[in-house]
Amino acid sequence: MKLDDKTILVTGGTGSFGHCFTEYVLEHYNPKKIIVYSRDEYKQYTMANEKVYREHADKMRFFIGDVRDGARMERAMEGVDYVIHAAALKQVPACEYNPDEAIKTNVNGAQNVINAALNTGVKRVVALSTDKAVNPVNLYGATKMVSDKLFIAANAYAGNKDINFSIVRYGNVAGSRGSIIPLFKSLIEKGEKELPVTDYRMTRFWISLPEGVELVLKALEEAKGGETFISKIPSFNVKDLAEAMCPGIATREIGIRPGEKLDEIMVTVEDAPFTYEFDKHFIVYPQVTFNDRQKPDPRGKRVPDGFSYDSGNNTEWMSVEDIKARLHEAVDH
């Protein structure tokens, strides 16, 4: 996907993903404009004054606004070619305690993004999903499941417009804010003699921010509308992560938290009839298609019935040494 001379808007653009995506695009392409859309003026000020963005100030725009505000969202999308929707309330406990706020941002906000894109001539929309949207057991996951459904169904409203909506799904990004790596790092730096592990059976996928960006770019380039793109990535055991970060440190099992799963699930058995496998990723196609463009890519192979993809049944695993070798990627932006 050539992003040269294109105008791109990133909702939630001051977050970890927004930083990495914007830097990647500035480094590899010559965009006309990148619009960072978010509601925190201080984060925008801080981002705008970072060296990489000062050097590309002619291409950067910082737009104060909330995805909850449909009119503001529509104004921000005027003249935009591509939209990356990364804004969300993501902290599971916060969403449980403030369910109405999570719905306003994650569900109503998603619909505002869709409406604004349809009304302003946007060509492509890629929305970031999460493993927690699959068989959700907490409110955050439930709101993201609804958001995913909204973006998939949005293709029904495209008509003859040159626009499509697609989704990329991955779990916690290694080193991102609120994830386990910065927690362990902080405890180790404070001199703690043992690290808390929720459950010794717990597994997670490993994906770096650049890998997440590459998946978004793949969706921008290949999506016809309604697909969910999922990277093939390795799994690791959380106890092995503790050993990799501080060899020999003791651990204590503290029990799984409410709304938490032992494994990150990306593709369910129910998704299998609509899932196709490629060299480096899977695509889950929509169960209901809205136009004749939404046909499976012939380069893919349909997965067998009963197939599922989660961090516990993965065929690719990281050893303690593998984790050590990749910890340098886990840097919070």
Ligand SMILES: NC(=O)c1ccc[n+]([C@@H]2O[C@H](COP(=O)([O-])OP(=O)(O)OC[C@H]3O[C@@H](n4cnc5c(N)ncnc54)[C@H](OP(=O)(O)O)[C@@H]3O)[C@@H](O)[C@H]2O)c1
Second form
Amino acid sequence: MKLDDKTILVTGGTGSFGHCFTEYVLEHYNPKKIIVYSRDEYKQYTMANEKVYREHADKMRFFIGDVRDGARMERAMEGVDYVIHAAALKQVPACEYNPDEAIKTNVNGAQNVINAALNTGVKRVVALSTDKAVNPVNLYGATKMVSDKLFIAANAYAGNKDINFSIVRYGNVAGSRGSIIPLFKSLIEKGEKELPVTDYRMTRFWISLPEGVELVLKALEEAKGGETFISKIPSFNVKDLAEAMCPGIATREIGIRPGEKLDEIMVTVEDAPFTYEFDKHFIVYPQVTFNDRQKPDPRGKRVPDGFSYDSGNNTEWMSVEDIKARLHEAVDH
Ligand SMILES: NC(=O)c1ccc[n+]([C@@H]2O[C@H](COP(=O)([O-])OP(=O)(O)OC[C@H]3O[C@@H](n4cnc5c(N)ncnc54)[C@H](OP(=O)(O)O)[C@@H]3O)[C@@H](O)[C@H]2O)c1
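Now that you have shown the form predicted on its own, what about the form predicted in complex with the named molecule?
Below, the chain from earlier opens the complete complex, with every other chain and molecule after it.
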């Protein structure tokens, strides 16, 4: 994607994804401007003072704003070419306990991003989704599912304008806050002799933040509107993770937590008729299309009926040694 001379706005730009994306773009392209849009001035101040952003201060803009505030979103999107929507409430228990807040940010916020993009000159919008939006069993997943549907339907309003909306879906990022790797790490550092594993059958995908960023750049470049881009990535068993992080350590099963699944699902059997496989990713195409541009890319191969893609039925698996070799990617973020 040619990001040179482009103005890019990242909602939630001070978050883990926002940091990684912004740094990547500054290092690999020569954008006109990157606008970080988020609420907390301290996070923005801290980010602005990091070396990489100080070195590119002429290209960085920090906009205080809430995705719940449609007028502010519209103001921020004036002159913007591309929008990456990463702002979200994403902790499962917090969304469960504060459902109305989760809806305001993840659903109403998504609609505000769409309206603002349609009302200004924005050309591409890529929204971040999660495996939890697939057959959701918790409110976080349900709000992200609604958000996905809003972005897919937004293509109906594009008309003749050069704008499209697409989605990038991935699972827990290795090392992300509140996930299993930082938990195991802190327990090991405290000298615990036994690590808690929710269920010995539990599997997860392994994706690093840079891999997530690359998929977003692919979506920016290739989307025609309404696609969901999903990386092909390896799976691991959570028990093997404990062994990789502390060889020989004992584990105990503590039972699955509310709102959790044994495996992460990315593509369901119901999605299969609309899913195409590429070398390094899948694309789920929209079931309802609104213009002639929304056709499957001929380079892809439709997956067979009955196909599904989850961390339990993956064909690519990480051994304990493979996990050890990639633990350095799980930096604290
Ligand atoms: N991390 C993962 O493992 C993972 C996995 C799959 C999908 N995702 C998705 O990826 C996206 C980014 O996740 P992340 O890990 O980067 O999250 P994060 O580190 O928690 O960052 C969230 C960002 O959103 C901002 N934000 C929150 N509420 C906002 C609001 N109402 N208005 C404006 N900004 C708001 C936060 O800044 P302020 O608090 O200052 O506003 C922060 O910059 C999310 O959509 C998430 O659902 C993440």
